[in-house]
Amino acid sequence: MFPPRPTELLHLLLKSEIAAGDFVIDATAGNGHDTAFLAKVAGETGKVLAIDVQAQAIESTAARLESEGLRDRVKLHHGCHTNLADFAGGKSPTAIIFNLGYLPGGDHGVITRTENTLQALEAASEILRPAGILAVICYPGHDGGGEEAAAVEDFIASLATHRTARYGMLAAEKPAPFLLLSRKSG
């Protein structure tokens, strides 16, 4: 599809930054798309971090994982993204990726909020490697997800130590979502 979706995107930008054998984080785990993708690019010897607060997000990613031969290189959290760094047990990692609103095929009344999604990104900008890749996608079309957009898009133009693009559709129906890619330096 053309343009690309922000997910797809982020995926095809991140096949060249991650390597095997990179320790990488999903803060939002929701069906386990992100997850398996970074399981895949990190490869055998690869770490990833999976963290979700919704139970059914990490029991449909533990399903997915294992459906496509990959759960032994994942460690899931059924917990808020906000804990990050402790799940992290202060490993810095390569990339780390935000996928932000709500489940899809879940609540929808269940989103991330915008001052977790915050406190989370701080932890995040703080732990992730020099040269690591910081994205978040953002949803500003349903409740509240304009609000968060607008906060997460201000937080991370504010990083002094990040260089950082954003990409998304224009002239869309609605708000459409679009990617935050921010790379630290060093």
Contents of the next structure:
2 protein chains.
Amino acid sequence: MFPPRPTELLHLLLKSEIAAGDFVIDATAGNGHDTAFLAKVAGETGKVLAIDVQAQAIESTAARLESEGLRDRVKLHHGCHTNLADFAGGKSPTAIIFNLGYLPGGDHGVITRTENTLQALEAASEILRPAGILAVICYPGHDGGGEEAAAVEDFIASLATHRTARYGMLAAEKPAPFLLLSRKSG
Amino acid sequence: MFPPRPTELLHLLLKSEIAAGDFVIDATAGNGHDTAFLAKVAGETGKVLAIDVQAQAIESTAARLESEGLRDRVKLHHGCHTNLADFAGGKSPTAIIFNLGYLPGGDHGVITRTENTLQALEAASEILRPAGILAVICYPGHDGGGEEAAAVEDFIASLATHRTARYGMLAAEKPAPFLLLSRKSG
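Could I have the structure of this protein in the form predicted in complex with another copy of the chain, to go alongside the form predicted alone above?
Okay, now the whole complex, with that chain kicking things off.
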């Protein structure tokens, strides 16, 4: 699609930034769409860590990976992404993706909470390897999403060690999802 | 570079939207960087119309095209882009690019003027073929650029027949250049 959706642009740009064999993290596995993408670009020798606080998300991500023959490349963690540094076990990823908001087809009452999100983003920035990429998709159109999206944008923009771009649609009827693309200094 | 500069993202995305043989317009030839890009993607059978109000820009664009073996694919027009519909001679382009602000290395006193720019953008939207692409790079950091950039963003966002995205850097010391990517309805 042109202009691309935020997720489409993210995948297009990450494709040439993640190399075979890399370690990468999907901090919000959701339905596994981004996890499967990361597993493909990290390749057979790559390692993906995918985290989600909802058991249903972990299950549907596992099912998707299984059906695409990618299950072996991914370690799934049912838990809160605020603990992502522990889950990563001291390893420094090349890229970390956050796709905020609720699980498509899941319980819309379970949305990411701003405080947890900022804590997880801070941990993500710390464990990223030099020149690593932090990418966040925000949904200001969801209930409570506007406040979270603004807080996330401010937080990422304030990271002095990162260079950040923002991509989103203009003139949508409700606030449209947007993408934050950030690279840590090398 | 990651995140890409607005011009880099524009070229990356247009590459898969412009086909060999297409007719495209560079409404602000400048030093010919975008013109040469368009001439490459439109291919040997493509036609590029490049416009600039400064003779120096037309000369340096001609020189660049010559040195890259692309001169035959491009019709250069020394004139104001408000007349782009006349220059296009009734043909409907696949894409029209505007790169606003002053000519690199040229006379910084000659900047694009908001009123002319909006008139040229309106003409561009009208002559674009259905599903055609209008792309604008704005420079709010230049003298008078902030006002022009805001007016251009409002104008493009108000085009009911277009779907538009905005891409730019966050937290730069001065307002950073940004890209507007717009597709006319098909």
